[in-house]
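Quick heads-up: it's one chain on its own, the form predicted alone, in structure tokens.
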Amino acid sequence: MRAVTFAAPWDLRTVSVPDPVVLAPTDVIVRVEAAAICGSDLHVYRGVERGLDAGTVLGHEFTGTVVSAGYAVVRARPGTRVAAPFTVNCGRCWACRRGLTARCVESQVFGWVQQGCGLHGGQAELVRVPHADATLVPIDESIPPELALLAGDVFSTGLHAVEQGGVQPGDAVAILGLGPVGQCAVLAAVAAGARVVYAIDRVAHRLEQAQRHGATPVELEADVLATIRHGTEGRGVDVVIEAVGYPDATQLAWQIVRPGGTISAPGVHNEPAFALTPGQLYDKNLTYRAGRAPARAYLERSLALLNREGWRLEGLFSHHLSLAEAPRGYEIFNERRENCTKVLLRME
């Protein structure tokens, strides 16, 4: 089969690799209909996250149809069209029973193989899915692949960020970073009844997109703190969704959140130390919540929401490319060229 593989930082290749096979009774093989490039894929591309084996098939956002299954699989039988979260889960352990599927004892992230152990990803014609009945959600033909992909990662992550932040009706909310997760968080915060959602970024087309979703755009180069204080009687916002994943964003979140407020950080951070001191948290009585979104726990709800009138977010995909064009898609996405917001990869 053809797949997008990691050779080294800045060096990805679409090549022929062996087809995956069923290795356990609960495995299935999915023929991929479409895949996507996620912002967290760029951590590997840039060499910020290290340890990936050369030859690893990349990608954790995909949708498709089951073509073969182990004998213990009941729901995800061959011929079933499925949506997938970005991690697998067993559905039985302590974490899964509490909805923390991203921390399942059997959890693996698609597209991460290190020292020969791990799980190849979905930017390929075929992908192996362990624990298929617990991990995959059957979908019908009415669900476009774009929505299935968004539900499996960035929309569920944005929804989780808002719920993790405890957004309540009437709250003032700030979203730092208006990539796909930030845009989804804007929509989720508006739907949660936020009085105002300040959408903060430096990229004009991202600000315009957030405004269409109901946010108040704030240019990062402007006086962000003054703007937010003016709109919140000097207090700051009740909740900050920090969807950037960099220390300066954490510092800005601390500046604009009110005393007693919450910072919700759904993104991946790679810096060696936390950007805030214990005293900074103490002096504002802050709650800081972070971590990988349990996308599987949200998947059915995310699919239902995205299929509603007014929630259709296919427009987040600015670029539709073939699998062969994926290395160029990474370049465009990484450099934010051509007003790129997100890249969809369709199988030839």
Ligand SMILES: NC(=O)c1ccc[n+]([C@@H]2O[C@H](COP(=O)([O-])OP(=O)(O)OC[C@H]3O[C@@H](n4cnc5c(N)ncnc54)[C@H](O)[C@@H]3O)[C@@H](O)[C@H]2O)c1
The other form holds:
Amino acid sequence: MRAVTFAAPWDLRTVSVPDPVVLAPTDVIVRVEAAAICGSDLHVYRGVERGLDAGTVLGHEFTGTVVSAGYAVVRARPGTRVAAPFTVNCGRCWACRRGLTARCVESQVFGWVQQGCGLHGGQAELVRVPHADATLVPIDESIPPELALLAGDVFSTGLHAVEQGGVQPGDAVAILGLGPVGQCAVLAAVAAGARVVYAIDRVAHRLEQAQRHGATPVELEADVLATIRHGTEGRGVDVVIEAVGYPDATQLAWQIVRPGGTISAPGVHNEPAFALTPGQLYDKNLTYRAGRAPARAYLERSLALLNREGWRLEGLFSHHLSLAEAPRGYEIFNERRENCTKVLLRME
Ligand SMILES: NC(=O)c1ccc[n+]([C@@H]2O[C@H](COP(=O)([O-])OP(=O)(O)OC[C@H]3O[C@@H](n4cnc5c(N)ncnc54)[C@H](O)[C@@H]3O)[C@@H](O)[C@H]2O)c1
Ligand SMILES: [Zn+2]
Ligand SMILES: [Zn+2]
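Return the form predicted in complex with the ligand of this protein as a structure block, the form predicted alone having already been given.
Okay, now the whole complex, with that chain kicking things off.
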């Protein structure tokens, strides 16, 4: 099959690799209909997140149809069209039963193979899915692949970030980073009844997009602090959602959150030390919540919400490319060129 593989930072290649096969009775193989590139893939592309084996098939956002299944698979039988969260989960362990599916004892992220262990990804014609019945969600033919892809990661992540932040009706919220995760968080914060949602980034077309979703755009290079102080009686916002993943964003979040407020951080961080000091948290009585979104626990709800409200995200997939064009897709998504907000990879 053809697949997008990691060779080294800044060097991804679409090549032929062996087809995946069912290894365990609960595995299935999915024929991928469409895959997407996530901001998390960029950490690997940039060499900021290290450890991935050369030759790993990338990608954790995909949708498609089951083509073969182990004997223990009951729901995700061949012929079933499915949406997939970006991690695998067993559905039975302590974490799964509490909806913390991203921390399942059997959890693996698609597209992460390190020292020979792990799971290849979905930016490929075929992908192996362990614990298929618990991980995959059967979907109707009428659901566009775009919605299934969003529900599997960035939309569920944005929704989770807002809930993790405890956004209440009437709150002032700031979203740092207006990539796909930030855009979805804007929608979720508006839907949660936020009085004002400041959307902060430096990329003009992303600021405009957030404004269309009901946010107040604030350029990173403008006086963010003054704008937020002005709109919050000098206090700062109730909740900051940090959807960036770099320490300067954590520091800005600290500057703009009110005393007693919450920073909810879906952003994936790779720096060796936390960007804030214990004293900074203490001095503002802050709650800081972070982590991988339990996308599986949100998937059905996200699909239902997207079915109703998904039209608002129309245009988020700014680029539809072939698998062969994926390396260029990474390049333009990373550099935010050609007004790129998200890349969909369709199979030939
Ligand atoms: N927690 C999870 O489960 C989960 C899931 C998906 C993605 N993520 C992470 O969420 C983050 C965002 O993902 P994405 O796909 O939207 O990525 P993206 O790279 O498309 O978006 C990041 C945005 O942040 C902006 N930015 C950079 N520095 C900034 C700063 N200091 N202040 C404000 N904005 C700044 C960039 O201009 C860009 O628009 C990434 O770190 C990604 O790894 C986490
Ligand atoms: Zn992701
Ligand atoms: Zn589990």
